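Quick heads-up: it's one chain on its own, the form predicted alone, in structure tokens.
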Amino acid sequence: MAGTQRYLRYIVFALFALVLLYFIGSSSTVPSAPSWPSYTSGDKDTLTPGKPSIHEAEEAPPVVATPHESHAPAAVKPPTTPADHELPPATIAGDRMNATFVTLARNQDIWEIAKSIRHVEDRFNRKFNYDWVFLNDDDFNDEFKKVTSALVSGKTKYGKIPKEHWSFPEWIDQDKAARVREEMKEKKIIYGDSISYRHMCRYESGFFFRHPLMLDYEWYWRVEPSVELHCDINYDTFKFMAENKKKYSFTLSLYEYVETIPTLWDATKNFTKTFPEHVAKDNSLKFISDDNGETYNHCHFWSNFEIGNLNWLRSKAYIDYFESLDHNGGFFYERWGDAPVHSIAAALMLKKDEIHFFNDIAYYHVPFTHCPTGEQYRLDHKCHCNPKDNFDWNGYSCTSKFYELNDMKKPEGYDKEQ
């Protein structure tokens, strides 16, 4: 009896095996459906479009579609991801100017300058791919280079500032300079006791444009850590400057701290008496003086934003001015900033129509904002600044003086956005 049951089980297993083989064999004669690549949101295994996921790469060959045949529904477009974390290629056609961005920074500024780069790239440079020069009084480390080069769409260059450009000149009385810093500290003057800030102001005033890396360029755009651009810029600002014969530009202007430059104007007047040939006709003296040059009204262009011509800064006129100021000692015996130095030089040495106000470049550097006047412009250029934060028409701004000097009509609606 037991043997009979055992034979029956063998027969049942055999019949089951035959049925299974039949179905397997019959299914192999039916064409299989193509393997659809999966592009679900959040799918970490998805590669670039047209490639299988990492789980499929070794098993399923990629699906190839001819121009007349597609294996995917026409209405379905998988999301794209820039390869190797690259920014999109330049989208504005045409020749580029011989220009670069330039930043003075240290390794510890990495994340603040990274924010600035993103603003500049997203709003402007991804369309043009201009180079970027980084300068430091020390060596840049690998992390700084790696992060910044990944963010910039053009080439990045890293330079070390020569020690003689970032130190006390031999003619400076160190004891006198130290006493000045201590006095300014007691008076709570901003950066009054800082040695490095003074080196920075002197370097930006007289040396950055002569660094070997900068000698390759004719135009520069200065960018500092923690700045923001609030509107799209859809044209080449460097080309605009060249085509319109501009040599210096700004977005914000204001009055300088009187305590930091008590003798700067006296030093300037001594310079103009010695080098009268360097003073341009039809200049912007009225922007910086309310009494025909007798005194300085302390107006200056805020130099943390500048787009300018490097050949002008390298000119004999500007170099003579800087060297006269440098030997005067005011960078260390007072606290002369590069902003009033650049501004006075531009106002005296350039024709007034060679200086440009970029109303359309929305810019922020703590604590001031330039937000373009005019609602339609802000909408068209995807601006995200609050017009009520605009500093232009504030009483401490000098931009109104610039408009008056150049007989410019203030933007429509400026009075409603104050």
Ligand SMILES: Nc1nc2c(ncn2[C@@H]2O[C@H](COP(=O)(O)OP(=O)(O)OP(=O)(O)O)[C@@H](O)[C@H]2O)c(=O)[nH]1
The other form holds:
Amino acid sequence: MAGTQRYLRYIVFALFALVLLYFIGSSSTVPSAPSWPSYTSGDKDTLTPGKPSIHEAEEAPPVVATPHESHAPAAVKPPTTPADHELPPATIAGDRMNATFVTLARNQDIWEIAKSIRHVEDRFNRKFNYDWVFLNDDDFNDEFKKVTSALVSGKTKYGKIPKEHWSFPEWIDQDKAARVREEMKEKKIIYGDSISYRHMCRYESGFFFRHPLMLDYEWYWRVEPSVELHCDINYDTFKFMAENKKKYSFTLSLYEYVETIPTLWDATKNFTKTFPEHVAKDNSLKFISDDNGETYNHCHFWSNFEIGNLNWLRSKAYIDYFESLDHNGGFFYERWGDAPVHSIAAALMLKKDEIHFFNDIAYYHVPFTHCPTGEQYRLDHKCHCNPKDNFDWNGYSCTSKFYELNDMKKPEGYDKEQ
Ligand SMILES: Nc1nc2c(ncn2[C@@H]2O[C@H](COP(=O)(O)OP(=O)(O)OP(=O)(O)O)[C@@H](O)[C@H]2O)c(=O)[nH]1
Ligand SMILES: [Mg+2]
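Moving on from the form predicted alone, please list the structure of the form predicted together with the named molecule.
Below is the whole assembly, all chains and molecules, this chain first.
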């Protein structure tokens, strides 16, 4: 009897051990990582979901054969290669702002804008999925639409610019405008003889924010062909602008070519005399003038990058400014750029704390780079810019002036990174 009891005890014990082993075994097959796909550094171009990292691969080579090598029956789907449409969207949780990217481009700019979109998506928008509005003085062709809509994670919209926003206003003397273009050509002023460049500058100064497609939005981020972003942006820049009561922002600032805007400041002074109510009290006049408004020092924010508030550009103050400049004729009798126009408007009509310097957005538009000062920041945000290329503290940049005006302390170590 005692022997039988002992055997029974062994059997119960063995059964218990088997059950225990079963549980341990089955729990180790539960994936420890969340179902979110992991993209490893080597995957950048192919974005193959679920591919093990090099490190993981050394420890445990993947068991599942590639589709070409597989001898498994066709019906058996390898568990580690979900089709694209099964992946969750790569977004950061939380509400979105009423914001869009906006690009003015021609069909021939397709591959240069494609590069810019990749930079913006990889560094920022794949996490937020904001829309993108494309504007053109001509119809966008199918290829442009197909390629750009495949690259943008948000909705894409394509707009044609109305003729009256991209042509000579009736008050412009065509002979005088043509003479100016000839003179500027002789003086070798960049884009000095170009008509389309002038329409572009006038459009960016006074119309893009009034295009019907833009009326749906409150915030914009302007992107041009061939620009690059060099650090990850892990927060919603539009939300930052709204929460901090910012209306206009920049990454690079510099001096404008004097030959392109000889009378822009006179026209501005005429405007402020007519509309003194549009000049803000606590403005940034010191950024654009070194003699209390007597003359323009030619400093401007580089407008090929802008994150800003569309309602400000649509305000009576800004529209009055644009219309007074437009009637002056300087977009055609000189070659006024949208950068000095936006900058002077922001400096005079906004309170100084409504203008933001995005030090953390690493940005490149030929030939200048803004690379954030501070090694730890660059490492933490996977930056790939050379700090020695940073333009901010160069004598030809106006960013130091912006710092002085706003009593900002220059980032620690700025002098060592040049
Ligand atoms: N639809 C359209 N877009 C234009 C035209 N000219 C320029 N653009 C766009 O207007 C913006 C500014 O033009 P750019 O040629 O980049 O001018 P820029 O930045 O002063 O000069 P670059 O140093 O050449 O980049 C870009 O987004 C261009 O794609 C045009 O004739 N038609
Ligand atoms: Mg450009």
